[in-house]
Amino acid sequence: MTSFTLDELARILGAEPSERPGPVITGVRPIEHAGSGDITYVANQMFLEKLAASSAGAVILPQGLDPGGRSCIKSRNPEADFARLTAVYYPYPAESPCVSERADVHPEAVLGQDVSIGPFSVIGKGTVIGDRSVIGAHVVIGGQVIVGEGTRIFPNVTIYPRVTIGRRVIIHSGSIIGADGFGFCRDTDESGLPVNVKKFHSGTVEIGDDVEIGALVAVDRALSGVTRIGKGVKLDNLVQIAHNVEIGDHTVIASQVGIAGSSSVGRYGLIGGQAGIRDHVAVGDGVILATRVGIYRNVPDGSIMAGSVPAMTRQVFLRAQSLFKRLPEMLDRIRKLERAILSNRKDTK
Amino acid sequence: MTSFTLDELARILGAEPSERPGPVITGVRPIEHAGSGDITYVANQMFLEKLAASSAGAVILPQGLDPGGRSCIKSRNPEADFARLTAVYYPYPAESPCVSERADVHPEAVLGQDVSIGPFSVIGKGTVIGDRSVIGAHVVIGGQVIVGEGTRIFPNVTIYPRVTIGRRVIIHSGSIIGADGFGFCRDTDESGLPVNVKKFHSGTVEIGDDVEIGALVAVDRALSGVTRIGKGVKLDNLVQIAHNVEIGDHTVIASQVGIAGSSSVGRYGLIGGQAGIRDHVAVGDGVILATRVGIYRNVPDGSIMAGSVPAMTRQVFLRAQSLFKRLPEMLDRIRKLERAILSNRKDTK
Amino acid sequence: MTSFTLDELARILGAEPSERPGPVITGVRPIEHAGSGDITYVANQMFLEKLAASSAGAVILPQGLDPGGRSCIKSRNPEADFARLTAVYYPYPAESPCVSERADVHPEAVLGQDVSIGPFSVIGKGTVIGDRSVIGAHVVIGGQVIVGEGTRIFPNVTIYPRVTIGRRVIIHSGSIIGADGFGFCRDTDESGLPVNVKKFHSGTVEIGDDVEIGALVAVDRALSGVTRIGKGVKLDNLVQIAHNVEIGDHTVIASQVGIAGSSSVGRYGLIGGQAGIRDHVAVGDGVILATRVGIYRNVPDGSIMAGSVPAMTRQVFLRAQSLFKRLPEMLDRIRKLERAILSNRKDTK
């Protein structure tokens, strides 16, 4: 069991030692969880009372906030202090360095030093792997795919030939890179019926450094060119990013989002869960989606988007949405009101 | 070929066995499919013309209505009956118990009794496989992980370690059940630039007794503690259970639903597909959401919800969302008017 | 490297030489990309200011188009040329064909002619798979299965038994065919509590020759009879094909779009990304459904549908969503105000 006193965790996260010594901490827990051997976080007085009430042994609070009594690591930002934490407690297992040799290793990929690969993965021909990266089990990796250093993929993933993948990257189960995008052309066959032909996709992905990609998610490889993830983007479950897509540094896709081709996101974004993103869109820097969004327009930087009706009992809903359509129609009636009134005035004058 | 005369039928179903005897029944069949060796069944009167014209060799319906002189089965709930029946013709194939020379068992994992696991298959370290269970081709289970009596993994399902999974249990392929929730806090890095810090999760997963979940589902494991899937709960393809989300037990979803971190919903619950609920909100028992709902706010027991614009005609469409954003306006023009009515009545007076 | 003179590529297209002899030509790219080896295309007119600025060493262009003195092809459809183009230049790379000794496949299944089967893939007893095939790593597919020729399935994919999967069809990674539909009936148990009845599915799926399934896509396979993909029919990935679903011949449906069971679309249409079908519905022949509509009720052939509220700021937003559940009062204060103009008129008269 991992365990520090909260001096060394301060030490660790670089925060002012603790003025009460406190327990030994053993775990990091939000505050509906925490017990008398962890340390929680409060990220603004409106925690104070579930604070009050937790058995938490000790807390990381901003400067400024009373803790109460309790001990404490006072933070710029206790939320990431936490999150911070949790790798230091509940790290990925450190497995020692082994090729499965029920893997399947092309005899002219390169592993790197300290290279883990899990049973029944299969690596291609020409694949380079970076130093301590693991694969998992099942994972399938195409010929000519470059997986940097330190990068960390679970078990079925598979990763089509020649894509690229940054350092520090962890890729979910089930996820799909480099698949082709879809791409197809409506024309007539010899009999002069409809066919939609193939466009064969010779691009190819970029994962960048520091990705996190949730389970199921796909990213298609580019027409031509690159379909692009930036560093320290994360994406969650179920994402779909269509092929030449390019998502900027450090944005952040909750689940089932889907992003359609040759449309771009900019840096330091946050688009919320089921929203969807057109074709050959761009999405500035630093915008916020709201929750299930769809977007068929560029959008300026620092945008803050919403647009996806709420739920209402049905019986509420079934009255306003017969109307939706008749909008036009309301509008023209307020109109030969306000006529009517003019007239009336002049009328009355 | 399975087969049973219609008052095997009745007792298997604990009805009354059928007035007239009928012919030997061979298959299982929605009235559309059914011919004469099959039986079928009719949920109300509505479907009485329906069964007039098929040619289904037996029928069951609810006390009450009349057979047409066709042989039937009387039943409380005659679609129940006939899902029972289903899984009296079509049960899965019994497999010979085999633990496939192909697979990679830990030799620290426990076995049940005949169990079945399929060639490719990884178990891990200290993982227990309940009796009867039927784990396919290509499954990975993550170490220390309870899969109980009876349940049926079919190929290229993950299971991340640690995780419980109940008895009589069905996962359908591609489903990755205990991967880290979605879970990051914006914060600055020494350069002062912005960075998503990662919350390692520690927490679990917990399926209930008689689940089923589709293909391609992912159940994301907690930050600490538990996302639970409450017992007799139904789970579509592609449906997204972020981490600490609870479901209570027999709730339904449908496919492609996404339920966000720490939310919950209910027992009973009926929720159509596409819908989306965000993060931290309660949905009561029974709720029923209609298909392609958002839910933004806790919903109280019992509530039926709507809320999703359906299709039209573009050109109808584009006339009405072209107002949506200009209902503001609309309403103060219609204030205005009625200001000026009022006004008009005094000078009139 | 691939390469053709502009008199080869005119050939092979079936187009008119060109005029001028041109480069030899090594790439097919689109405008943004191509370079002075690269052949591009130019849909119309619009796109001609882009060709000036293009190093393109030639291009495809319409009829009646001035290519501006860069070497050209004519064509009555250059996309679809272009797209041909791409097969040609960067088809799947030809394998030798090849059945893994890390395969394991039932010796009761029947390969055709120059079969590949990657390693670890399973396939069942009594499937045959058709001549010149290529099935990757990881696959599984079940017994009974029919694969036609020339068909492809990259690596973990998962096919049930007793799916018909037709020629020259392409199906990515993490696809699923045939897992059990969504049928559940709910009644109440011994104790009178609801339960979820399963229905057991025996019906199956087929999938047309020439049809491309992208990655992470669900068709579930039918209660009784099939659910049913056309000839030449595209999907996108982490599509929802449910139970007893019919797609017509050459219908193209974008990402994360639903289907529900037994609905029907019909051929030739075009259906936008995260839209969604409920159950029980028809959609015609010819019809386009735009990004994100939810279809409730039949479409009639050629029809053109949208209906999703488009993204606004979330200002705009805020005020027109609280106004929607209003639209029923607005419109009574409209009559009631016509009410008013009108007994205002008789009034003064």
Given for the second form:
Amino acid sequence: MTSFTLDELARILGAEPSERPGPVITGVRPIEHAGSGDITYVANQMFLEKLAASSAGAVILPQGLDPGGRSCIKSRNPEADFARLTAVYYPYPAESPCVSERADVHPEAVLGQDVSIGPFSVIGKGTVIGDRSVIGAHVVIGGQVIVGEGTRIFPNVTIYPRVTIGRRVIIHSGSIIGADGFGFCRDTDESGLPVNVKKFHSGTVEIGDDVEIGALVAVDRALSGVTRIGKGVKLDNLVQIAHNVEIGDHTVIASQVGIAGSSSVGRYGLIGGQAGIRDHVAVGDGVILATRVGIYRNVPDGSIMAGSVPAMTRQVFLRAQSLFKRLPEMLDRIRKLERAILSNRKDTK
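Please could you give me the other form, the form predicted alone, since above is the form predicted in complex with another copy of the chain?
Shown below: the chain alone.
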């Protein structure tokens, strides 16, 4: 069992412990689940009532907030420090450096030091796996892939050829990196009926350092050039990133978001679940997109976008969008008309 004193935890965090030594801490849990051997956190005074009812042995809280006699660690960002301690107490199980006898590693693949590769995984020709990387069971990595050091790829992930993955990346089960993008054009056959002609993709995917990709995510290779995921990006489960998309550093994208081809999302963004971004759209830095937002035009830096509409015919949708933008102006006109009518009624009495 992992255990630390409060002083030891404070040193790990570079924070300030209270004078009360408190219990030895054996777990890190939210207020609702914390027991006497756990440390929890409180972000602001709104949660002090919950803290008073909690069984937590210690708490991480901001400077100036009263812990109510409980042992504590004073923190600049209690939630962030709580998250850091979860990595101390609940890290992924350590894997012994080992290449399974049931794995298929091409003779021309290059494996770094202390690499672990699980059974029934396939590593292609010319692929390089960085030091201390962990490749789970049933993972398929094509040829000429680069996997940075300290990366962990969970079972049943597929990485197509010529993809580049940075250092300390986490890819969860069922994700597919580097499949062809959804690229087709319409033509007609000899009888005049529509046919779809596939555009074969010659590009690649580049994933930066410290990215985490959830389960069942698809990141498509570029038609030409690069689909790029910046460093520190976090993708939730079931996210679709189309060909030639670029995601800026440290952007966070929630589940079921779809980003269409050749669009870009800036740095430090937050995108809510089920949001959709159409093709060839540029979303700026620091943008927040609320849940289920549909983005059809470029979005400037720092914008906060919200709202969604039900499906309708294109003609009605375009008229509605045009009217929607004029609603404040129309409201002013209606109020002026109301005032004029009321004034006219008073004058005629």
